[in-house]
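The chain below stands alone and is given as structure tokens, in the form predicted alone.
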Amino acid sequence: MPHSHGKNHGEDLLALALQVAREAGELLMKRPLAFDISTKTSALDFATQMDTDSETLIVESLLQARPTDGIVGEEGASRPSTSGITWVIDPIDGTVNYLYALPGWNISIGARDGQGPLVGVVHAPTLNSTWTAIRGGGAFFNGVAIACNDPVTLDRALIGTGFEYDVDKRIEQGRVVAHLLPLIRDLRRMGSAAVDLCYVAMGAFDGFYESGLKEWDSAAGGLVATEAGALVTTNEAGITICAGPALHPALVEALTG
């Protein structure tokens, strides 16, 4: 396929991104229904080598249909870019749930140029959801175009989160919690942040915020949610913070409060 400029050559990744996203899907799909108790450990080894075997198989795929490609890959894929374009790459976002059967996990492809992120797309199977996104070219969600909830007042507002695994971490998380809880509708904890990115995205969520999430977390997600109309930004506790633009000042405030 000849390279081509502006939203023809986003096009053109675009259809590569979901092209992979969805093989990887297939893939990871073929897990046990469920693991015995017993075998945890085995059953985390399983979710491990699934994590890696689907990078693998998102980097092959990418790199075979271009070879200059830059990778930014959270199973630790790297490789420099002499094309202008580096994919951003999370295998299994949600890896949790997937290890316990959980609905959610997903695969985040994102791509970015000179420019900042240019194309993005989550994958997850078990929603029967895939969200795409072109730099400029709004955001859809099943092939359907989606925007986020505006305005939303802080008091109405169903806001998702997700925790780290550090436990030092969690402590601070737990306060902004308890800040937070009585001054909202309700809160929800997914487990999969890409995907929460894209329920702000199209409305499932009013808002989202998240303390040290990564590139290839937000890549695709925060692409999705910002071609939607929401705004994502991080503040300087590193709290990642994705809302309509009314809501998000708001919500800003509450999360530094």
Given for the second form:
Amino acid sequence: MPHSHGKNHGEDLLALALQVAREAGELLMKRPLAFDISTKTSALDFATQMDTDSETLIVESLLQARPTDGIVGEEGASRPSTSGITWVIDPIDGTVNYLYALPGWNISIGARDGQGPLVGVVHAPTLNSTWTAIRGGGAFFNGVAIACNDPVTLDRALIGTGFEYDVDKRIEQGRVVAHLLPLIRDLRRMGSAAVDLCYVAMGAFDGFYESGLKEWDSAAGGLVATEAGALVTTNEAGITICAGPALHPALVEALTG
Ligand code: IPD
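Form predicted in complex with D-MYO-inositol-1-phosphate (IPD), following the form predicted alone:
Up next: the whole complex, starting with the chain shown before.
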């Protein structure tokens, strides 16, 4: 058998994901003098040459080590798995932050198997922050075990959120903000769903929600959050909601209807 299984299997995958995320981080820290911007689903949704260069580096490195794994990447990398492991990659989560040289953009690499998310790495060089998790093994911030805030009541909750690139969906997201804002401590919009989920995991946020997230936005950060004791669910309206066990039902209720 080419690879070990059980806990060590997860550890091997995590070590690989960490190494590859750090290599991509080094690439991305060398900001280009000029950006090639290509628009995607809307004029607001774009990728730069650095998104594609980072995805290429990550995919090549992962497949060199594990040629039979599957790949799902934000910038189009797609490949079926014959090993049972599929990597879910956001080569720059927080592309708008990256373009404007704001901190918080990151490389998000998750691996899933037949039972769901198995490994997650969110690496944010500008924050000197790396979050990691293996299913059943807890969550870590720069190597130190972390836990979400719990219990927290809705009226004392600091909540992170983000907005979609589609203008019509933003109108609805604006309505949701108007409803929620008077019910909570305050709202934050940092610019990266992956880091937002990790912030819940380490107690820097009490909760996070966003509608329309893609698998690569939440694959790694969602595992970090659940391994830190948070609940992560997606409601009928497509809103992903992440918070500690006491706050989660109240946040779900506040965001429903
Ligand atoms: C985006 C960021 C942002 C969130 C968007 C995502 P990208 O990811 O996570 O915070 O609000 O929904 O699409 O496009 O920069 O990889």
